[in-house]
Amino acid sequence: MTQEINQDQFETEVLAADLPVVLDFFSTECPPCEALAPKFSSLEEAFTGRVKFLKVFRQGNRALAEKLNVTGSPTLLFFRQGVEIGGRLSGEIKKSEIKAALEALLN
């Protein structure tokens, strides 16, 4: 299951880690959110020992949210070496759309 964090653990879960890392920004009652769990689940199996997958409640972290600039959900962040790099993916979000991230992620 997906480790979730807080803004609190974000400089030491995201901007300190050893791997790369997918953050996903999520909310509650949020259709798109629902659908994009399992996809994300699967694909955390995929990458394990590869990629860190963590989430983030949106509104319960709304400073961090702001931070970053994220203003929906869902919405994944990709950071390499504590820098955020790539597109960000967010709304109605496909499989493939997600892997190809993370394999752009490891490149």
Second form
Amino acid sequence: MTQEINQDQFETEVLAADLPVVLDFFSTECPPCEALAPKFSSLEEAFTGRVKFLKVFRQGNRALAEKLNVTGSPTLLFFRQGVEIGGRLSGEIKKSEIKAALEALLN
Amino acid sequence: METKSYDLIVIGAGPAGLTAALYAGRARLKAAIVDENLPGGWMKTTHLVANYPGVFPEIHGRDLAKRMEDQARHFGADFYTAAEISALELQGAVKRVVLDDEVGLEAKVVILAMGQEPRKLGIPGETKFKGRGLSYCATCDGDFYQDKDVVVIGGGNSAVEESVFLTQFAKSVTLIHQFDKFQCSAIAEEHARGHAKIRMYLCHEPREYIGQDRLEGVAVQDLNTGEKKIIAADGVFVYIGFTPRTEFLKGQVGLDARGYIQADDLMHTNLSGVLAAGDARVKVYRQISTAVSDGTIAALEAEKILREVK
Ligand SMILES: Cc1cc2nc3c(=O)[nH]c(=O)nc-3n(C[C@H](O)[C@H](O)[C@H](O)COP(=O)(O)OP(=O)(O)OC[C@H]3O[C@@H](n4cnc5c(N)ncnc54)[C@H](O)[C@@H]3O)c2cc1C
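Please supply the coordinates for the form predicted together with its partner chain, as a counterpart to the form predicted alone shown previously.
Starting with the chain above, the whole complex follows.
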């Protein structure tokens, strides 16, 4: 199960994390979010100890979504040492796209 | 790499694929069914299904999807979900499918049932603004646009119905359509036309998505006068029809000019042992009932092929 955070934990769990982080903004009534969940979990297992996987419920954390300019669900953001890295992934996301982004995050 | 042998591999677990897997299971064939998402296809995301015979009163699409999935599992199909095809060989007598570069599947028969996906416009800015103002799903993203201005592109049922849906959040909804008439039901059009928040630009075509860090508007062209203007928008929702998910078959399986799989009445494609079913085929009516029908025929034909090669 991917750990869920709220916007008050963004600083400590994401920006101050030791490991690189991938953060999933998800919504309810969102078919592509449901489709992402099993891919996300299987990659979380594959990247254990190397990348930290987190999710945040977008409707409940609007301020954070607005601050980060996230306007679609699901959206994946990648962070390393407190800085957002690389492109975002949004909408219907392929497992291979996430895998490539995670590998880029580690290099 | 681990390789597993089956009689039949079904690609796509929408109503067509699930039905094929069900019939294969009941015929005691060893069937694998593969989906890059969760099972159910479009059925799963349709709010209410009111026209599937025998299921009355109307049913939530996700419940109908779950029933079809349970039925296929009950009769023994192996499911591989959230798995992506990384290699595919359909030409030889033994067909091979590789999933996520990790698992190999092989079988003498493959049924292609990948359905369709929303079509993209293919104008500048599409990749840049995806998830930064550009959306294909009003129920997912509509509430981002509370008191904001949004544009909807398209003129069929989805475009017109979703425009009305978006008025519960947005300050204004501008509907842009390339023709002078909508291709939607009379009821949908009536709802949209009567709505104070909805503006319409008929005979206009989008040319480019505009913005710095995030989407700020769409450049459109009036097809009658040639005049170009920019419509300011915080969000754009695109509903311009569908395209088959067959890109990865190019060069292997016979497709028509729009990419739909060419198969005969018994679902056979140009390749022996390769059948097609559902929305991904060249056909006129794309419904759950017709997908289920295709899936049935494809599985029965698969059984026949396997009996002959044994
Ligand atoms: C908004 C909407 C509402 C609808 N409402 C109704 C209705 O009320 N009644 C009705 O009868 N019909 C309705 N339809 C039509 C109906 O949903 C489709 O005709 C039907 O789902 C087609 O079934 P299918 O199995 O061919 O394809 P799909 O349902 O599209 O399923 C295809 C499956 O294949 C998977 N897939 C695709 N490519 C790959 C790949 N490369 N590898 C692995 N898996 C893949 C997909 O993830 C998907 O799960 C509606 C359609 C839409 C879009």
